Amino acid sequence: MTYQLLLPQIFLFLWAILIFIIDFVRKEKKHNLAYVALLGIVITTVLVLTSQKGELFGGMFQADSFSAYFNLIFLLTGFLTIASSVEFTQRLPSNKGEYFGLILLSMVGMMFLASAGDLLTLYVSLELTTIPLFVLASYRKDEFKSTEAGLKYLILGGISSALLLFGISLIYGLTGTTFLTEVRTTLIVRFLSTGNVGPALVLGFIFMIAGFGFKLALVPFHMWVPDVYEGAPTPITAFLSVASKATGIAAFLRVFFHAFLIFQVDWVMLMAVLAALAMIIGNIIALLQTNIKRMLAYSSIAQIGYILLGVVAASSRGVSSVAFYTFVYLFANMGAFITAIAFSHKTGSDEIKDYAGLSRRSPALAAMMAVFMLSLVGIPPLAGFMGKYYLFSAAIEQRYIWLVVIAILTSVISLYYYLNVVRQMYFQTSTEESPILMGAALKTALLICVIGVLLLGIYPNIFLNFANQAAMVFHY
């Protein structure tokens, strides 16, 4: 048993503790803590890329290509979040170290979750991921919307955890184990001997989907999203929009494609219906939004509907398309939120109408925002187009034509509200002409996102190969 497999998680955990200690010891000059946190993420990334593959504790911890792929997503999202938080934390009177340390602790939970080969390990990892986010969502304690966001997230997060735990208890009651491999084997033997799965297993599926649905912001588990996204600090909103969804995706794939894939007839159609509802409701309500954070919140609900096309396909191609699109979504959505951060720091506004004339105030910022918006729509040759192409292809391959038709029609709807932002920036005028200035860290984060959107669109095979390797860990 080699504990070196745990080295990335252990290192990042210790680095988070180090940041707490530095914050406690140093009474002044804490502005460099962001760069200390970024250094820790870079070192952890190197450890993930160079770590061996294997398992620990009888399969409870799985270090494989799937966990490595999603760990890179979590680390990159955390890096971009902290880089975009530098100016925000400079305005905080204190507690800068807590802010960065909590982000790192949440990332540790995400990394453990991606490697979970056991239902209880997955549940504990999910709690380690979520609890720091409750605090971060309400970090602006002097603002009512921020404290309201944290409270709503806490209450609904607790309910979702209870639903997930109840689903796990049903699975344990039926199989007598929480190890995913043993759950799979026991259920197959049970199915072969009785000829059916029974209502208790289906009920377990429903409760677990409800628990994961909160993380994924699936309809009808999306009620927390708009208020939390609007009230939380914008860097944390960006982190929630990408990392929280990637966590839910990794957890769902790990459980349902490892232990329950043979029973896909009992849960795939439910996921198809939820995907359709997410695309329809998310896009239609996004049309009505005037606040860019709320618009992106409902947009993110629609985006998870597109991602579920690959889940519904329940194939190797489907999983690889989900993994690839998650990377695509990371760059486009983080880029959009980071642009909103830069604009908000200068103007103090998140209203879409206030983006009027941005192309004249800051041509580069407006151009990058346009790239992110067009990528989220799925306009070629940007990454969003390639991501949706692979998702739609996987669903068509499995004869889910009706779901792809809904996805295409709702993508057309999304064109209106995404291009409305572009219209404001390029075709509306404003009396305000002062330029939008950004710090070095914010510029770097935006540049990474733009390069990612262009690179994944023009040269998708480089990343798709990694996604294919991640998908190969499951048995189809």
Second form
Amino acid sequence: MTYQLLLPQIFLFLWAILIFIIDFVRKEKKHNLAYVALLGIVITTVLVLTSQKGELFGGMFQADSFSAYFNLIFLLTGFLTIASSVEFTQRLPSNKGEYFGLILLSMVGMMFLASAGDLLTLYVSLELTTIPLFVLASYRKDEFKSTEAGLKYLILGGISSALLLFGISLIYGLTGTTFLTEVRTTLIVRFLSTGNVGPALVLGFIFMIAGFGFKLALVPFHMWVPDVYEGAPTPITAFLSVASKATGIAAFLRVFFHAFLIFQVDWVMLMAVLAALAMIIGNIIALLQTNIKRMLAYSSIAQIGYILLGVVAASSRGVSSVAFYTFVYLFANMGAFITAIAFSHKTGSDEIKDYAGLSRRSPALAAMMAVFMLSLVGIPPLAGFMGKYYLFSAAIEQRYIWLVVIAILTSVISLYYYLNVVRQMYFQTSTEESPILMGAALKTALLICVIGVLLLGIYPNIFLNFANQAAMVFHY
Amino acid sequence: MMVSSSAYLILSATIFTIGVLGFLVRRNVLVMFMSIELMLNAVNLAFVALSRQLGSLDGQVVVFLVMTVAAAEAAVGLAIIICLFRNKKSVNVDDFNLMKW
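Now that you have shown the form predicted alone, what about the form predicted in complex with its partner chain?
Once more the chain from above appears, this time first in line as the rest of the complex follows.
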């Protein structure tokens, strides 16, 4: 067996442990461990890019182009999160080092999850992803808001994994195996010999979709999102809104496209309805928000609705558009959150009305925020436009015209609240004149996001080729 | 007398439902937490029963991992509840309402 396939995960895990040890041993606490963590992520990225393809443990662990693609998404998100946490951790009263170790551990879970070829691997890596995030969400343990966010996330996370497990137990009972490939062949054999598979399969789908629904913040399961996003430290909110969702998408695609694609009549319609609900409710409630973190929380619920268009299409083009849009969403959403981090470090406020006059205080920051907002709406030539274009065309190809009509109408609604931020920054005045100063790490992170948004909008083909390769993993 | 697998599965589904109901109805964080554990243990029972019925050991392996993960989750969860209790002197979820849409 070639354990080399596991090298990126093992390396990142050891690096996380190393950070815990350094933090425990050192006496002088003045140096920031963020740069050590960033170095670890860069090395892991090199390992992912040079790693081979194959499978381990009889198919429990799949290293293919799909897992490599999503691993890069997780690594980039982790990099941006840690770079934007430098100032946050300097202000923490204690436990500065563990913060980075926990982020890295969560990323190890995500990287295992993208490679899961077995329902058991999927469950364990999902828990490895979320348990550090519970701790991170409640990291300001002296602040009531942060601990409340941690508790809400924990309880909803617990419920979702219980539902997911119940779904897994039904699938196991039906097929006698947890390997996705064997689940698929057993179900096909049973379907061909008896003509139907029975209600247990549909029940299993419903439970598993509910379980993933909590992770993805689909609409009936989205209640925790705004509270957790508002209460958690802002860098962690950014991490949750991008990496945790990308994890949910990767897990959903692995399970439903690997094992259950043949039975798509049983679940595609459900996903279409959930997508429509997410787009409508996410966008409408976002209109009412006055806090930027809550506004971005509802906007992320709506964005998931758009991403589901590609899932509903259930085609190779659909999966590649989902993978591509995840990258687009990463840059725009991380950028918006990093701007919010820089702004709240200086002013201590997350209210949208306090962004008034930002174009005079810090023209560069305001311009970048405007780019991120316009990309989230989907205005050409920014990345959001290309991403939505591929998603919509994948859905139209499979005759989901009604869903695309809803998507376009709700995009128009979303213009209002995204542009409200731009209006505050450019057309409102405030008495405050002092510029927003940022550290080097925060500036670098912002710059990466802006370059990403522009690059993906103008030359989408670079990433689209990778996304197409990732989509080839599944049999349609 | 052999008890049939379906009896175990019905018991498991019942316990799972009790867990869901307890989670929805009770307002004490600790009881809600116990309800989640109840749901996980219902799933464990289903896995063991199915494992016996199918004659495969996979289900029992799953149970070990689920128990381990549940223990880790409980450790983190109870720590967070202690932090909350220090801040608010309460374990009633109705008091944790600083944020509302």
